[in-house]
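Take a look at this single chain, the form predicted on its own, given in C-alpha cells.
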Amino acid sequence: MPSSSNRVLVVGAGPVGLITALGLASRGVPVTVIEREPALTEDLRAGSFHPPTLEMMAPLGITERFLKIGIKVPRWQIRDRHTGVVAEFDLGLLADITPHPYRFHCEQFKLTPIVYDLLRQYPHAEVRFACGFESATQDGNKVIATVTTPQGTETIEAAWLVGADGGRSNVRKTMGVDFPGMTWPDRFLVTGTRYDLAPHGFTPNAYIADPDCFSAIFQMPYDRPPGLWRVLFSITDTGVSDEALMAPDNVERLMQDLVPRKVRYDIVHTGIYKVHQRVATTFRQGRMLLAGDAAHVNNPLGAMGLNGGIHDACNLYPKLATVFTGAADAALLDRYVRQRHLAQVEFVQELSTRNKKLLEERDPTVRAERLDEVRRIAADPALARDYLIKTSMIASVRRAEMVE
C-alpha cells in the first residue's frame, strides 16, 4: 500500500499503537503502523488488565477473543511477608458498575496478535515491520517522517502521527517534549515459576509488603495448569550487578525466602529492569501526538502502566478520527491531552507511587499505621468499594471524562 498524506501514521506496534490503529481503521481512517522490530515482540512484564480496559477494548472486538485465553482474578491481596494476609479485596463489589468485576491476567504478547489480526481485516490499514522511525518534520497540512528499513532510508507522509514507541520514544524527542520525573533507585527482578503458589494461600494477584524486599505475584496462563506464577522482587542493593541478581542461585534464594520448599523451584524466565515515574509535559505538538509509555511511565505496582496506555488509545482514536474526517476542529485533540494528562498526574502517578511506598515502608510505626488503614478499608464494604473504584482505574476514567 503506497504511503500517502491522507492517512495517520502510528509509530510502534505494541498494544497501544495497534489499538489506536484498529480504532482508527474501524472508523474508516487509512492508517499505517511502523515497527522497528521485525515482528511483534514478546514482552513479559505487563499482563494484568483492569475492568475499564476490558470495556474499552470490547467495541473493537478485542475483549471477546482475549477473555478466552486468560485468567479472571476476582480477588486480590495485600500481605505482609512475615505475618501473612493483611487484606483481601473482592472486585465483586463492583458488579453493578462494570460487566468485568475482576482483574484479567494474560501476557501482553498474547494481546497484540489478536489486535493485529483484527487490524489486518481492514484494507485501508497496514503494518510495516523492520521500519524504524528516526525523525519527522511537520507543517500545517502534514507530517513527513524519515524511517529506516532494510532497503535504506525513506520518507512517509501522513496527515497525523501518533507516537506509541515506548519510554525512549524517538517521536517524543523529535517533538522536543520534556519528560520530567524520576527514576527509582531500586531495581525490579521478575521471575516465573510453574510451581503453584495457590495452596500457600496466595490469590492470583498479591502484593507482599517487606522493607527489605517487597514483592508482587501474578498468576498467568501458560501451556498447562496451574499456569505460570510471575513474582516481582524489589532489589535495593545497588552494589550487585544485574548478572549476579539473575543468577539461578540468587533467584532460588529469593523464592525460598518467599515460600520455603525442600526442592528447587522450576524457573521459566528471569529478567531485571529499572522503574521510572515520568509524564511528558504535553502529549501533542501540532500534528504529532503521544500515547502510552511514550507519554508516561510508572512503576508496575497496581498494574496501571499498560492499562493507562490503552486508555490513551481508546480516548484518542475517536477524537482523531473525527478530526481526520473534518467533522471537528483539531482543537478536539487538545481535550485528549487535557484528559489523559490529568488522569496520569492525579491518579496513575499518585496511586502507583503510594502503592510502592506502602510496600517498602521501613519505619515500624508508619508501616503498622498504613497496614492497619488497609485492614480498616477492607473490613468496611463501602470503603472497600471506593478503594476498588480507584485501584481498578474506574475513578481515573470517570474523572478524565469530566475534563472539557
Ligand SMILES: Cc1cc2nc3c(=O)[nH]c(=O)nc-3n(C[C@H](O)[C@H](O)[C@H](O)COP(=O)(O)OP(=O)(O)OC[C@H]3O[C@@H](n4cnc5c(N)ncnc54)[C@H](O)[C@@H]3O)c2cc1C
Contents of the next structure:
Amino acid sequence: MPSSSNRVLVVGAGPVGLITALGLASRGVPVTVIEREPALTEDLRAGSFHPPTLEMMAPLGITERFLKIGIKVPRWQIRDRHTGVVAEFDLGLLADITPHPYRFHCEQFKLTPIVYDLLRQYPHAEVRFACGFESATQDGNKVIATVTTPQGTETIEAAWLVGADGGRSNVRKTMGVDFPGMTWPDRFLVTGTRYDLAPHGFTPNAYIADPDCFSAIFQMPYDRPPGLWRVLFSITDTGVSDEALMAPDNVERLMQDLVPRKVRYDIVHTGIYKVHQRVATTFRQGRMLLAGDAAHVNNPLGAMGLNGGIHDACNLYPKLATVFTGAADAALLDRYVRQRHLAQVEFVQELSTRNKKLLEERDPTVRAERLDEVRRIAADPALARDYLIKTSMIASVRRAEMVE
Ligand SMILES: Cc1cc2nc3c(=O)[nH]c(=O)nc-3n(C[C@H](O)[C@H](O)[C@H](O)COP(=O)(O)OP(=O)(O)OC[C@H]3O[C@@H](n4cnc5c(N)ncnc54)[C@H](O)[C@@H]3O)c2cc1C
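Alternative state: the form predicted together with this ligand, after the form predicted on its own:
All chains and molecules follow, beginning with the one already shown.
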C-alpha cells in the first residue's frame, strides 16, 4: 500500500545511516536523518576498507574523495609474535577483478564528513543533530517516530524508517527484534603511535598471533608522515580495570613487549572496546528496517564490521528507492534481508570468528597446524587468490547477489 508520508527517516548519522541517506537522496527520495549527538562523531573505530566497499561507494561520489585522504595497502601480513612473518598476501592478485586491489586505510570519522557534505547538496535531504530516536509505532501506511530534541519531545512521520543507530540500536529494540550471539570475554585495547613500525618489517596492516596477547596493526594517515600506527591488543585478564589497562605505563609496556625500543613511545590515543558476535533475527519488520551495527556486530579482526554495514546500505538504498516510488512491491525489501543476513551469517561472522581463533589459539599443536595452513595458502597463488577473494569480502558480496 502506498504511504501517506513523503519521506524516509534514517536514524543515526554514522557512516551506514549517512550512506543510506545519500543513496536515497541520489534517487530523488526525500530523506531525514536524525542523530542523537550534536555533531558528527569523531569515531576512531573503523579504519580499513575493502575493494567491494570502495566500488559500491564510487557511484555516490564518495570513493573519489575518500581515496585522496588515505593510504592504499596492497600487502598485509599474518605474523607470529615470536618468530615474525608467517605469510604475506598481495592484493595485486585481484587486479583483474577489482579496480581497487588493495585495502584502504582511513579513519571512519574522515569518511562521514565526506558523505555528509555530498548529502547536503540535495535540497530534499536534511540531517537533524541532537535529535534522538526514542520509539516508534507503525501501521500498514506509515511509521511515527518519537524523538527527543533540546526543545522537547516531538514526532516525525515517515513512509519508511531505517535504523542505522549502532550496536545498541533503540530502533531494533522498538521493533522487538532479538540480537542473538555472544560477547567475547576479552577486551580490545587500541592505541596509536607516531613511531614508524615499517622499518621493523611490518606491512601497514598486520595480524600478530600470540596465545597470551595477540595484536593487529593498521597504519593510518595522520597529520604528517609516517602517519599513525594503530595497534590493537587483546586483553584476556578480566581482573584489571579499563583505567588501569589504559594507564600510560601499561600501554608503554604493551608496546615495548611488541616492538622493543630504547625510548618511550609517542602515544597519541588509547581506547578500550568490548566486542561481540551478534546478528539480528531479521532486518525488517513492516516499514522499519535495520542496517549496519544495528543489524549485526562482529569482532574487528579482518575489518568487516563497517564494510559489511556499507554493503547493507548500498544493497538497501536502490531497493528502498524503488519501493518508495511505487515501482516495486515492498516484498523487494525482504530480498535485502535475505541477501544481507546470509552474507553476515555465512561470511562475516564465520570469518571474523575464525580470524580471532587463529590469532589466539593456545594449543601448540593446533596453533602450529593453523599457521602452517596459512603459510601454505600464501605460497600457492591460486589458493592465495581464493583466500583474498574471501578476506576482501568479494565472495560475500557475490554470494549475496545470488540470493533471490
Ligand atoms: C576497535 C574497532 C576497530 C574497528 N575497525 C574496523 C575496520 O577497520 N573496518 C570495519 O569495517 N569495521 C571496523 N570496526 C567496526 C565499525 O566501527 C562499525 O561496524 C561501524 O562503526 C558501524 O557503523 P554504523 O554506522 O552502523 O554505526 P555507528 O558508527 O555506531 O553509528 C551509529 C550512529 O547512530 C547514532 N545513534 C545511536 N543511537 C541513536 C538514537 N537513539 N537516535 C539517533 N541517533 C542515534 C550514534 O550517535 C552514531 O552516530 C571496528 C570496531 C572496533 C570496536
